[in-house]
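Shown next as structure tokens: one chain only, the form predicted alone.
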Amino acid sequence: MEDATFIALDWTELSPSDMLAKGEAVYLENQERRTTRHFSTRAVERRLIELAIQSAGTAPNGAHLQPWTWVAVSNPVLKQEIRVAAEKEEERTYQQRMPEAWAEVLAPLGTDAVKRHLTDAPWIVVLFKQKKRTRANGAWGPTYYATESCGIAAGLFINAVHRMGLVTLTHTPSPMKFLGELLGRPAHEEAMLVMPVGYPEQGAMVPNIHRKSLDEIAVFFEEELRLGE
């Protein structure tokens, strides 16, 4: 096995006050992020989508295999085909496949099988997970922690979109096999997320929801405490 090549870590220490200020600023900025289903048809420059994908590509990932493919679609004909296929599957889900427990938590959010965001938004970005890879010997090999890696990358993509002043939505039509077929992806790539990206529609509405408090989502063990005492 070849020795790994390493380079020096590019890191500059900040003062405690600067660290706290940056942490507060990032939290407050992310606290303002909301998901919307109401998109303007206003055009978005391709370079913004490229930058969001490049930001996502900096995500930590299993064995640095970078097991993702990002497909960005602005072609209106293809977006319409995606919407028709997605709504067909969503109609089946809402009418036949959706468990009662899932339906009851979706009800307050006002979702349904109509997915106009897929044609209204100027871009649709589809994240595909690469389940396999080609090894140096030409044989197929598995990717490792591909789901977790793509999940982290999706979070960075969403954050990049928000910070540049746009909005997005995480859409998971199920099943999603039609996306690979429409977008010409190989069998070893599996669609994970559909994310329309654009400006919010004028007068866009979002559900009146509240995020859980820190106490509800985190547990801390301070240094002076020991388990079992």
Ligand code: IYR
The other form holds:
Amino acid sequence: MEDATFIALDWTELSPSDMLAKGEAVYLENQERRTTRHFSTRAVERRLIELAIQSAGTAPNGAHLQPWTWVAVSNPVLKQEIRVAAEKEEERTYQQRMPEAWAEVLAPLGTDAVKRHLTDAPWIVVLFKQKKRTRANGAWGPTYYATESCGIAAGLFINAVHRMGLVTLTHTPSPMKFLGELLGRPAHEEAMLVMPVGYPEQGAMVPNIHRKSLDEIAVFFEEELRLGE
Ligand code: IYR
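So that was the form predicted alone. Now I'd like the form predicted together with 3-iodo-tyrosine, please.
To see the whole picture, the full complex is given below, headed by that same chain.
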């Protein structure tokens, strides 16, 4: 077992007004993010994808095992193969596997088995979760909280893409096993999320959804309890 080493935390205090201003600016910027299914075919520099992945790689994660592999595809032949395989699964999902209770909440979002974004977007980024790791002694060992870790990392990826002025869509073909096969990933890696990245198409549309208010999503218990007021 390696001994832990520690270094000083690099941290600068902000003034209360800067904290508030930053918090408001970040909220506003996040509020402007939307998921669209309408991507332009316009090319995106590989460096921008690298930066989004590097941002994702800063995520806090279980035991600092960084249990993720990001596969970025701009190759048109491979994108087409991914689309064909995804649509094959999705057709069965939409036509046979999807219970009515699920179809009912998807209807307002206008999703269907046609996955045009997989070939329109200049990049598809697939996030693989590493279920196992190699230990120092060469034996297989588990990873910990890999799903949570990858979920947090995906959030940072999505945020980075948005802040660079691009759009992405969290697509979840089910089952996803075909992705490991097409992209040559080892068996201990499980595809978790497919994210086309690019510019929105001219005239791109988004569903007219509403986000829950703070009161609907949060509960506070403060020092001065005001229960039953
Ligand atoms: N995986 C399908 C269905 C789907 C499921 C949920 I939950 C969504 O929010 C959107 C779609 C698909 O990607 O179309």
